[in-house]
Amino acid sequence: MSSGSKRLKNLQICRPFVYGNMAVPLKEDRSPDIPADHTHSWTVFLKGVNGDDLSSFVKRVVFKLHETYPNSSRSIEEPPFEVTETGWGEFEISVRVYFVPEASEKNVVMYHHLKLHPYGPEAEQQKSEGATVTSMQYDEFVFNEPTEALFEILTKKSGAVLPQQKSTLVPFSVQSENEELDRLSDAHVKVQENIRRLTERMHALEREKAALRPL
């Protein structure tokens, strides 16, 4: 066995990041190699959960497109892995990541659905805005009994640690994983309470159905 190729038994080791898209609504002084039917520029990206990065252990990043455009199959060979379009229409994206040959890793792959245009209570307004469109999804590499060498590539330097407090640019941080809790923790509480009420009216009706047997 080559040196550093000996995995570490009992041992697991994770890198956190983030991948999704941004989406911008074309102005009228578009560039004319711009399909005149294109609303959006949008750019499809992996990166660190605080722009960290990833190039250490991830060799390339694949970006599966809509097979309607040109090379619909995108390799990023060096960071920042994204790659940037101009298009109408949403559709689902592959993402896969290959890792460096010292991991003795496979590839992954994940999914993500372009988005362009916003949602909920104040999409009317930011789509009169042309406000900038995020959908971004937090994840963890997670290595399973690692090779010795990608064990020393991941510890040169801290990388696991998340933002303490949360901002624009990075949404994910201990913050928003313990207001998501609080979140989870308040409406357990409010289920339990539901089903205890339901269950004593379930209990009443039953005593009154009781009463109204015929002796």
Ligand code: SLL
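Residue numbers count along the first chain shown, from 1. This structure is a prediction, so every number in the text was calculated from the model and none was measured. Here, rigid core means the biggest group of C-alpha atoms that superpose within 1.5 Å across both forms. Compared with the form predicted in complex with this ligand:
Remark: with the core as the superposition reference, the CA shift of Lys27 between these two forms stays below 2 Å.
Comparing the forms between these two forms, the C-alpha position of Gln192 differs by 2 angstroms or more, with the core used for superposition. With the core held fixed, Leu11 shows a CA shift below 2 Å between these two forms.
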Second form
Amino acid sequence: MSSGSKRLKNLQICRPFVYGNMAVPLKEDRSPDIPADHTHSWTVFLKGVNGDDLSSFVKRVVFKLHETYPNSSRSIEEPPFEVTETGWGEFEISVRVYFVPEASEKNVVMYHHLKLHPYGPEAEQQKSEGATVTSMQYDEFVFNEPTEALFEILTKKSGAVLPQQKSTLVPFSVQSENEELDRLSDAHVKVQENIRRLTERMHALEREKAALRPL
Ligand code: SLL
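I would like to compare: after the form predicted alone, may I see the structure of the form predicted in complex with this ligand?
After this comes the whole thing, all chains and molecules, with the earlier chain placed first.
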């Protein structure tokens, strides 16, 4: 076995990342090279939560676009792992991630629905402003029993960890995760309290019913 290919038993190491797309409507002064029926410019991407570079352990990312695009399978070999295009329609993009050879990990695939149009209560307003639409998903690479070499890369070279504090730029952080856990635990306490109150009420009504004499 070559050095570093031994696996570290009973160890799991995770790295957070985000993938998704941003899209903007094309303006009047669009380039003449863009086909007339295209309405939006968009970028599909995969990156660290903080915008961190993942290339110490990600070797390449293959974005598989709709077959209406020429060379619909786009292999990106270095960061930024993204594809920018123009088009008119929304469709599903597969995002396949290949890891560096030292990792000895199988590739993984995620699916992202390309989003061009705003939706929700502010959709009309955003549409009239030509606002940028973003659709992004948080996920984590989970490496079970990583090779020594991958462990070395992840702990020594790559930052790419969840930021401690939340900020307006990065919606994902240890702080927001803890806040979410607090909200869940508050909700749990409230639900337990409601169950207790309603059970008591039910028992009281049952007692009342039992005390009623049949007519
Ligand atoms: C739809 N099912 O009907 C989808 C398909 C395809 C979008 C969307 C490419 C343009 C081109 C493009 O925008 N394809 O041919 O260059 O909405």
